[in-house]
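Next up is one chain by itself, shown in structure tokens, the form predicted on its own.
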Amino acid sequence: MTRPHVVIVGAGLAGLTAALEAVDHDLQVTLLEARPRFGGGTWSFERKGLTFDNGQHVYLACCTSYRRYLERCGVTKSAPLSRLSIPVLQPRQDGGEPTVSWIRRSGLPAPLHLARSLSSYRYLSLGERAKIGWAALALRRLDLFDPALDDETFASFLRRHGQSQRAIDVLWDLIALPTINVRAEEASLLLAAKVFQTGLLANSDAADIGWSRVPLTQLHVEPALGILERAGASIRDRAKVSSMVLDDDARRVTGVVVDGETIDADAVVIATNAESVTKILPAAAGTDREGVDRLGSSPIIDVHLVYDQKVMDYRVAAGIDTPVQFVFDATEASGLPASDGQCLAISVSGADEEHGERPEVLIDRYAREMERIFPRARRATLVDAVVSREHHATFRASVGSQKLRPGVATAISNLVLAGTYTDTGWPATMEGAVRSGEQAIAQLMTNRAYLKGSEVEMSQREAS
């Protein structure tokens, strides 16, 4: 018999994983994206001889599919993992080098990793330092199966738990804002203790950082797009798919339509956004798509500034009592030489405020707020500018979202969903899109849902 095919709608990281993972278990992949480029979120693009990301994105030590990902790519050595240290800076009202205080991890196990590092955050007072260790604790101790995690917000449990607002805005937010996408204020207790669980509080090393040191489409997009081809996939891009085609019972799908043309398929993975899977779900598949489109979403904008001379001379740092979140030193990754100047990355998650201003607005308060946090940038001369949006960058993680995400199975047995707004038990990062992609492949695998009725009985019989 020939392989099954396999058509894979979308080709995001999510997209992009179904499509390795389904080659791997030797099924024939078409894999179609609609936009003229591949990656999903995590795209680049040139500007002036230079490569921008759309966004910074980064993963921890805990992401383990992810890494799996990148191992699968054979790209490990560019997105190196580096040990929790993170400066935290303040800016000072005298215009002079600002405040750090440090977020850094030690060798002792988990949670007492955070303890030294945490009891001398400058940033909050003595008494407020003393209590954070009371809400961690708390925060461990969560049942991340319980439902009822995700009828509260995080700020919520926070306050209960003897957490100031100064605490919240500058330790708790710190951390919860960039992997929610929302702030506690608005977050579900449920995800913000899965990334402090997962990430924090459960191995001393879980939260070590790692990013790309080269474009993210030479990291995630043109090594898989490689390995696909090799294996004989069938790669488009511009391919819109506008419908699915069912049997006359509605148990099972045949194809995709895509520009008028029918793809014949034996199984498909829908892996696009959560704002684009509404409009090609067939209502048979049984999933309960209004609910998919009240997740919402939650945009993060990133300003890029190129200078003539280095002025921050941290990899990454964070941000308080000022609208830069965090700020990423990308020259590497830029391709500018570091004898020409310096490329820094501002990410602004949450960007509720932000994603609708214009870019010459943007580029002119965070030029400004990078001359408070770093005097040198006063001397320094930019050189070029540019905003990079994501406007439906996560599905919002607020409270009773988790109770809208779907799981990657339908009604419809060989028809399955991937992307970061199922229900993979994290939140909308790059390993929630791995995780999701790997899930949808095993989905298909488990139930051998690919086949045709014939194969189902064949193989039903051989199993027997």
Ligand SMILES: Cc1cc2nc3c(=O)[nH]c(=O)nc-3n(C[C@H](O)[C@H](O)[C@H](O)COP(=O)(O)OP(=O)(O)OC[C@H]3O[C@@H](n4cnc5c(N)ncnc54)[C@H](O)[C@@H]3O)c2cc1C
Second form
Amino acid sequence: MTRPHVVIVGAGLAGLTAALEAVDHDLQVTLLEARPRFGGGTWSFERKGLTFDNGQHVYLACCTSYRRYLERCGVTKSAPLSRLSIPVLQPRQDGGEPTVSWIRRSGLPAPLHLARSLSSYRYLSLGERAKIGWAALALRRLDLFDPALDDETFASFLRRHGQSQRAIDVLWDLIALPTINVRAEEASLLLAAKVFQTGLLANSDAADIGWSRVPLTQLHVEPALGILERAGASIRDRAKVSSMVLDDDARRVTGVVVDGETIDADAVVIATNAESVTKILPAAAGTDREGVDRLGSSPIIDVHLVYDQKVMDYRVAAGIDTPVQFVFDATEASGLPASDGQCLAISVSGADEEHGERPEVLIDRYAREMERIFPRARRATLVDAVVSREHHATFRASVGSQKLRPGVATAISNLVLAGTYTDTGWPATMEGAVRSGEQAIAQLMTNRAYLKGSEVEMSQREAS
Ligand SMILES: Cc1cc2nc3c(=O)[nH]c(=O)nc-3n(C[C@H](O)[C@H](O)[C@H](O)COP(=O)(O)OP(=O)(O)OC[C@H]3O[C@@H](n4cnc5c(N)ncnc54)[C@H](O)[C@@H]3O)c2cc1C
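Other form of same protein, the form predicted together with the named molecule, not the form predicted on its own:
Okay, now the whole complex, with that chain kicking things off.
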């Protein structure tokens, strides 16, 4: 029996998930990746004997599809979850140890699990703290199926519910910015509501937090490629798809073109980033390509600092009144022995301004900030530093962005889309990418049109 052949274009998390789902449905898979490396927006690089990730990646317990992906790859233990407990640090004018206030959950049911921590959040006045609950409860009641939520900014909603600018800056944006990658002032209320409802207001353990203790390539890419190879998938890097081949009446896709070569396909999943999809998606697919182009993107930069000694005791810390948004202890993942020093990754979301700056300027600025926050950094030697930047890190989750996100189905029954920019209901996250890959294959299995040839062959064999 000939197994239906699915070509998957793009090997980020969405494409890798689609490929794994496809082999699980006993489809023959070809995975094509334009770059010389796999993993898309999650990848690692070597420098002076250490390994750095392109950006610190974090997930929450509510990311159920992503957790299934980790399980499928057998790497759950490499990215353990811990109870939500994050110190929020403020540098002190006198140069002493930073002021600390914790965002942590208790064992109480949601939303009471955060009540204690927020009622003692020292960066807000008593009056401001008293009003947090009002906005949180209003956020919890929003209907995520109401399209009007996409027409308002998160900040405007917060102001309507009594939140001061300070509360937006030091509390709401502390959570919204790293998850949706634009500030509340610009963010679509719909995506912000999704984040807060799913991550913080529905279940008490939903925001328990995890990240990889090994390089991302080792976590996401190598195990997935191993599974695919064992299942007989064909995997190619440096294979940039330039177009789709359609049948005469443009109702079915019959293959893809790579470097002038046509690869035949019974079905195609385009699992690229939003910037690439419109270049190869045929008009017959019926997807609003201009809309996808209008989504735009939002950058993230990471400043990686390697010290000759430990300067931070926390595994992760957030900052206020400093450009350091979040800093992670990446020593273990980098391969640096703890006795030799500490490797820290400072993650800067919504980095529109920083993105264009020279690496030495950024390193100087963030190294100084670290000295302001952590007095021990003043005595330590910075032995290496590198900046990684991703201009198109995520789609731009501004007001109106939800309307521009296409579904995974297209007007061509054997051509589907996957990618974090598709309408998963989630922001541009690893969870969104994995969900889109799952949905793409589920859609193909529902359409079944692409199976036609193989089914005929199968019934002939069964008949004989
Ligand atoms: C620095 C950074 C930090 C982040 N932090 C977090 C975080 O903490 N938590 C979180 O959940 N998410 C985070 N994200 C977001 C997350 O990484 C992305 O949402 C996710 O990886 C996107 O996956 P994707 O498969 O949809 O797209 P991509 O990863 O962009 O993959 C698309 C792939 O398609 C390939 N491609 C494009 N065109 C073609 C073509 N014509 N032919 C063949 N291949 C093609 C590309 O080369 C790429 O490999 C972060 C992203 C970045 C960049």
